[in-house]
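This document starts with one chain, in the form predicted on its own, laid out as structure tokens.
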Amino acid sequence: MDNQKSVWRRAFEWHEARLPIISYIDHAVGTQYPAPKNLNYFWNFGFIAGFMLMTMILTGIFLAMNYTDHTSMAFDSVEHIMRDVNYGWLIRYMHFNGASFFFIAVYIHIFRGLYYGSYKAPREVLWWIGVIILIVMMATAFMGYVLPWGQMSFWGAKVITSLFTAIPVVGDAITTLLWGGFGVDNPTLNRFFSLHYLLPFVILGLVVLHIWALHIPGSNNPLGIDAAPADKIPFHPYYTAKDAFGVGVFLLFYFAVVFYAPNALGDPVNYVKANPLVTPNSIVPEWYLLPFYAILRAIPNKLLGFIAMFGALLVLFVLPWLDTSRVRSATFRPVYRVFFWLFLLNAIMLGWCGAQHPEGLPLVLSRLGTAWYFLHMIVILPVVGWLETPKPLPVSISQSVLKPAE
């Protein structure tokens, strides 16, 4: 037995000397990566988001084996997956609802970063990569929503891609390139299917960069102070066990929707085959894109609405410099904490407005919400950072939990 272990040990060391995969994993999320010992359960959502990304990639690969990217067959191929492929209904519902739960995890991850100041120095590049991941996720999700070729798929693709025509000079050329012709048709579906299959692997590469960028300065923590070596513990087994528990709880909600309410997060109109001659009463994207859709429709001018929608994402890149406070965590920033919760409520309101017809009260609230979004980013954050008097910071993580010596 000892000789057998020795053989396996030598084989492992031989391989690691040439391709140190296990050593890299151990350094990234194992015993060699020290993490602050006070991380709460909001830090689970980064791991949960990665878990959902792998779920989406695996289910997407199996769906692609049975999907046909042709306008005359796409809708029927999805029905074939649901009715004829062994467990096709389960794989499709996992993929369809997985997109929503992926965004839930990512949005919680982002708002956790906003609350605890994880975008501040020295983590600016880490934040940038996270914003890029969000943008690529949105593009991937939008293209995936087109693939079933239902009514909402077709008209959503037509409305959103037509926005690019508002760009001066090059807008028509960009739209024609996206369409593959002069309208949303089979070449459009081919392009979207190819990109929808490719972009998740791009996201996976960005996630690797995101983790790499995280390991340079190390993880932030709820107190927002730099953790001393004595205030850190190995990521494994402490946080791997905690992440496993978090994923388990998250999966309870995920599979509750998959098995008991699989269509609750979708639009029933998309179960009707695409018909270019019949326009739906209301054209809306999936819920995770609704706040940005509300910003788009809040401005009457097509070009300005287009700029505002993308500006709402691009402004996140300069957030580390717009927030002028030297204190990271909102735990010690009573004024900023109030504005943070107002910002979160505003985002939820914009999501509700995006699902309504752009008229009456929803339109008014959309315009107020859009104004508040940019006011918060461009005016409130710098001013509060200058004028706010934060609470005293603890000297160390340990000081905040241990009883002071008498």
Given for the second form:
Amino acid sequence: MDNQKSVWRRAFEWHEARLPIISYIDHAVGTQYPAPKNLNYFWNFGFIAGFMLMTMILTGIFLAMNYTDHTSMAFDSVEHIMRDVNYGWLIRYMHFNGASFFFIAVYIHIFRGLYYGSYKAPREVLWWIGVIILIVMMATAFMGYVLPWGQMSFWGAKVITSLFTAIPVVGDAITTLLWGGFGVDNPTLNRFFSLHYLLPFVILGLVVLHIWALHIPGSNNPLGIDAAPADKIPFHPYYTAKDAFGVGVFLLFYFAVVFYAPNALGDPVNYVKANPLVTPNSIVPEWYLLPFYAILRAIPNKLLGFIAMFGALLVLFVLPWLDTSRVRSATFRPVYRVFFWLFLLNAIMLGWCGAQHPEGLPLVLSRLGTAWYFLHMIVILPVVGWLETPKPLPVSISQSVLKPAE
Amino acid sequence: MRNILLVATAAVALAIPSVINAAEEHEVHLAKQEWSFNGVLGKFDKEQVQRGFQVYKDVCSACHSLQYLAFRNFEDLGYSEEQVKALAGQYEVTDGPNDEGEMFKRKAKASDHLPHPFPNDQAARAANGGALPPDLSLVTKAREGGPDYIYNLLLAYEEPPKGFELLPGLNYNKVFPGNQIAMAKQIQDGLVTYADGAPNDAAHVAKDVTAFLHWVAEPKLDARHSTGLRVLLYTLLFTVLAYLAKRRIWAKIEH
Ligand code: HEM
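Could you output the structure for the form predicted in complex with its partner chain, given that the previous block was the form predicted on its own?
Shown next: the complete complex, the earlier chain at its head.
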């Protein structure tokens, strides 16, 4: 029988018998992974986020070949990339805007999870890994922004690292360790570059764990009910085809910015070389960190502000237990749904506040927004879960497809 | 389709804060210009950029450096190798040390960068009443408002309003943050005479030099715009094909 198989087939089987890597991938995102058949386009963003991670790693490796991590040369080396390296301008604009689009994808991915209750049992660990990825991404992007050593790079690094001095007892020691000295200087830039190169690969490892944890219960779906085997279809070709389309649409937006507005998302001040003697008018981080920056500055006490900012991220870890409703999808939770949209609006408002001077209306709004953020998490979620009467759930996905639930 | 719209709206909503932020910072009204490099098909007007270089060379280069600009870059403006050599030959740069350990002056080569007007920042300040004329190689990207800001700044000199306390040595400028700038008014009608006979009133001169500075700041803009168009069309084609493939694959699934 064996000699009827093609030589490729036999080579493949020989290899698979020794290292079944292709079957492994096939199980992870191929024909052997059954996914619910009713996933909507919000389920594209996980794939898109992974795609952007690969884009960041690839463009980053080529940037690193031409970048110099020294305070006296970093800024010039970025200009060298922009002017003299073949397609350097493209690589840098893809990397720079790629960070923003990576966050756009991940934020949509997270809010998808919040809407459809993807963090609830049995997906708590999957959710945790996602929260860790978000935190590591923020650290990576923050350190990447320091690398070109422009004015905002320097002053952003100074403001954020100085926060750690607020920690009682060990604060100063931690800050000195981050700086590699007694201020933001060359050692800081060196360690940030080293970590900025390392952390994306940590994220890559976390993504593998994330997908592993996903495969234990399988994907959630817009109805939030457990999918019967009959309601599942293989990931490949169905969702690979759908994701290819989704990536295409996403790339249209991404490329439009990369080629036609490459500096729209950046601060012009970062095209001025870092100068420790001149403070910029306002020190603002990149847009994807603004909501958390607003929370930090909403609180007049440095230590409490620091705690609130990190608390806003850490509270996500206990979200699966703060939300007391057993119904996952907001489609069947009329009250939660209203609070979900309020929460999203509140997050966008906080982002706006983060970009303003912390005084007057923006300060008032960022205080209200911060209060609402924690009120939503700690009070509203459990109480709504107890009091709300959910709409009747469909028995199965097929039933709801044939006779719409609403 | 409804879902795609939803997703697109969500993407835009998430990007809004930064856009609002970008738009809000600058409160002075800037007269927006029609730049040849604006838009999807926009590219530099090479004649205009060359005229702008003449303005820079005759006027601004007395105080401002362009540290990232090399003579060889002028090939992108259509200069031949000979013309670049001839241009470089008009400048002297410091080189060395030679075998005797001395620094020496020599004629610039195509690979040299334009020489700085001052040996160091201190000398530049000393010559400018304490103010430092910034390097202009990135200035159109380094200011809120971009080229429109630079253009307006160059023309916005006027008498200070009554009661405005102008510090000695500073000049009133409507557009400059704080309204007091150490640079005196530079641009006026007939400041330079162009070889190609192009109009040389203040507005045109300011526009030409700004276009030149934007070329220095973003030298790959032409390539970016034309590559972008091809990339977007290709991506669009890919997306349409992916959509058709997806429809076909999903045809039998009830969902
Ligand atoms: C999680 C993925 C990543 C994110 C979110 C990220 C984010 C960023 C950001 C925001 C910047 C500043 C861009 C600018 O202002 O020009 C940057 C710069 C940089 N990144 Fe990354 N990055 C990632 C992965 C990588 C990887 C894997 C490498 C190297 C292998 C890398 C190498 C660099 C270099 C050399 C720079 C400085 C050059 C420049 O500023 O353009 N990055 N990164």
